[in-house]
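Next up: just one chain, as structure tokens, the form predicted on its own.
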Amino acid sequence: MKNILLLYFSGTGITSHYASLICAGFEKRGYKCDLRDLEELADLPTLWQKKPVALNYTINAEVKRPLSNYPWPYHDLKRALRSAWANPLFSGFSRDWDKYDLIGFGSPVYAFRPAPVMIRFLLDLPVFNRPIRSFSFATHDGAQGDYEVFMKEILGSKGFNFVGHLDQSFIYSASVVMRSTFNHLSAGRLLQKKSRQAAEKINLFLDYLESLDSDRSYIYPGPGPLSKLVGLPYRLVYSYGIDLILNHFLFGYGINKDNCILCMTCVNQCPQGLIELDDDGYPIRLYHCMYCLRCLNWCPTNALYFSPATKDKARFSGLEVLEESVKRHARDYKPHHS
């Protein structure tokens, strides 16, 4: 093992720092380790729509709470599994990535699934005829169900040796939207205990890796048939309760005009491109997203919000605002002596 490939999907930053700290890791072990956002190596809203694979909550919004009169034709998971197909676009990739000894696949959870433009990604890939080493990781505000089973098993149908799993809560960046204030500081404290618990728990995976000897026919076992009976009515009260919060508290799109700025930043940065302009030129989102924040969070001027829960909410202002937070907290503070 000398050549890492680690690739991911970040919405609000966080899988975007979890992959550095993963990458980190390698290399102080003397591994070589490539760093790549999908969103840099593929046009992932053009990928995404040509066949718009979407995960039962926001299918379930389209028909509940529909935005528009024109639902966008999304295929649930079973249709886009069932519907996979190598994209010649991406066939480059056996060629480019057979240098690796092992790559990851990192995403935040949704849902307890990838964020669907990371599943149109591994669905277009084509099937690699060497068994290249492959893990996946991922961030999430506390619950990942059965995120890695469906990760084993659709990187195990691209002809990838699935050898393990890594996971981290961070921030608990989803419900920020839904709060009045949020403290930076606070955040920024946690972030950098939580960054501590995760490199203890990479160092570990690593010492489990090193341990696989080369054999390729290597077979991950995953979680056992234990875990997975007493995580299914876990995983159906979960999926409800996410049914129920988003439909209540998140699903919708408004914009205070008098705020927006026309600055294009939700249309340029939204990953399923479904952000456009209306008439007027302001930003307007015709149909159900996967909730990634990323167009709430970006926005430089607090314009937007989904459900009235969201107007003039608190924003999770990114990583780097509650690192400032806690380095300006260093700085400022100094302590009485007696």
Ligand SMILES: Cc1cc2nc3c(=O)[nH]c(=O)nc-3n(C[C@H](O)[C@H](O)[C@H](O)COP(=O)(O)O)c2cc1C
Given for the second form:
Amino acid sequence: MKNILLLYFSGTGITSHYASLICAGFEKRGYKCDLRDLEELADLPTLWQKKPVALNYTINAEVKRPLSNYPWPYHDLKRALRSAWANPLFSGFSRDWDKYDLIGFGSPVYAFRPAPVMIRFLLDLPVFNRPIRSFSFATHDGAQGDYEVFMKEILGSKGFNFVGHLDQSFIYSASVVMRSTFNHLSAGRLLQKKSRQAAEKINLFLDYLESLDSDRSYIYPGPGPLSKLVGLPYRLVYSYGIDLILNHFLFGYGINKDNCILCMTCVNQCPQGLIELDDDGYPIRLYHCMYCLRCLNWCPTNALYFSPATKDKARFSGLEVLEESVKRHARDYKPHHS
Ligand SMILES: Cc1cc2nc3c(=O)[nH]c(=O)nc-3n(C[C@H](O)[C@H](O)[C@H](O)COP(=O)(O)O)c2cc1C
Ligand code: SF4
Ligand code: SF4
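Give me the form predicted together with the ligand now, not the form predicted on its own.
Shown next: the complete complex, the earlier chain at its head.
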């Protein structure tokens, strides 16, 4: 194991931060680690809008379908795998990725699964002839559900040798948009604490990866016992529960035109390029949104909201703002020794 590639999608920057921590862990041990943002690698609007149905939940979300029609996530995946194809745009990756001994694929957890755009990308990859070792990584707010199962299945179907999974919760950035306040300083401190925890966990994972090259043969145990143990109730809760929560609190699109300063930040930030302008020149979102929350969070005047639950609520303005807040506090409240 010498050359490592980490490929990630990040809606609001947390997964990107995590990928950097993982890369730093590899580099500390003398490996070469390349970081690639999916948005630089693939044209997301084309990837998404040509075949948007990575999974049904984002498409159907705005139709507010009856709960009884909710597709079981795992069946969803099986169906998607059956109709997977090799996107000619990505055929070059087989050659480009040949130099890597290990590739990590990461995204935030959305609705207990990998972010749909990452699933779409993986489904569109060609099948690799050489079983390159791969692992998945995720950031989430505490419940990653079937994330690992999805990644293991998809990467396996593309010829990768799936060796494990790494994950971390950071600052609960998604629920911020439903809270009335958001304290940058305490969130910044939490970020630092979680980053330290993440680094420790990454180290253990790297020990494990290195053990793969030792004489001991190791068989990846697969997703933890929890998903197998709790089985049906677990699937019911997350199938119906997440649908209920997201439909009522998150999905939707609203704009308070009085607050909009036509800065176009939301238009430029949308990774799927699906915010356009209406007849009056104000932003309007078309379908197939994947709810990364970037437009919502990044709007400088808080003109956008997705539901009454997110209207006039706090916003997560990016990791840099949190880090700056911690630094400023340390500067301003330096203990004075007289
Ligand atoms: C649409 C949506 C769905 C989410 N679903 C889950 C979930 O099912 N479980 C969870 O623990 N976190 C969930 N989250 C939280 C994100 O996984 C978490 O905030 C992540 O760290 C964001 O990473 P990013 O900044 O790279 O986008 C969700 C966030 C969004 C926007
Ligand atoms: S419209 Fe907003 S939430 Fe939807 S994908 Fe674009 S930036 Fe993300
Ligand atoms: S980011 Fe906000 S203020 Fe700027 S164009 Fe979009 S809605 Fe208007």
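Positions refer to the first chain, counted from 1. Quantities reported herein were computed from a predicted structural model and do not represent experimental measurements. Just so we're on the same page, rigid core means the largest C-alpha set that superposes within 1.5 Å between forms.
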item	value
After fitting the core, N297 CA displacement of 2 Å or more between the two forms	no
Flag for L274, CA shift 2 Å or larger between the two forms after aligning core	yes
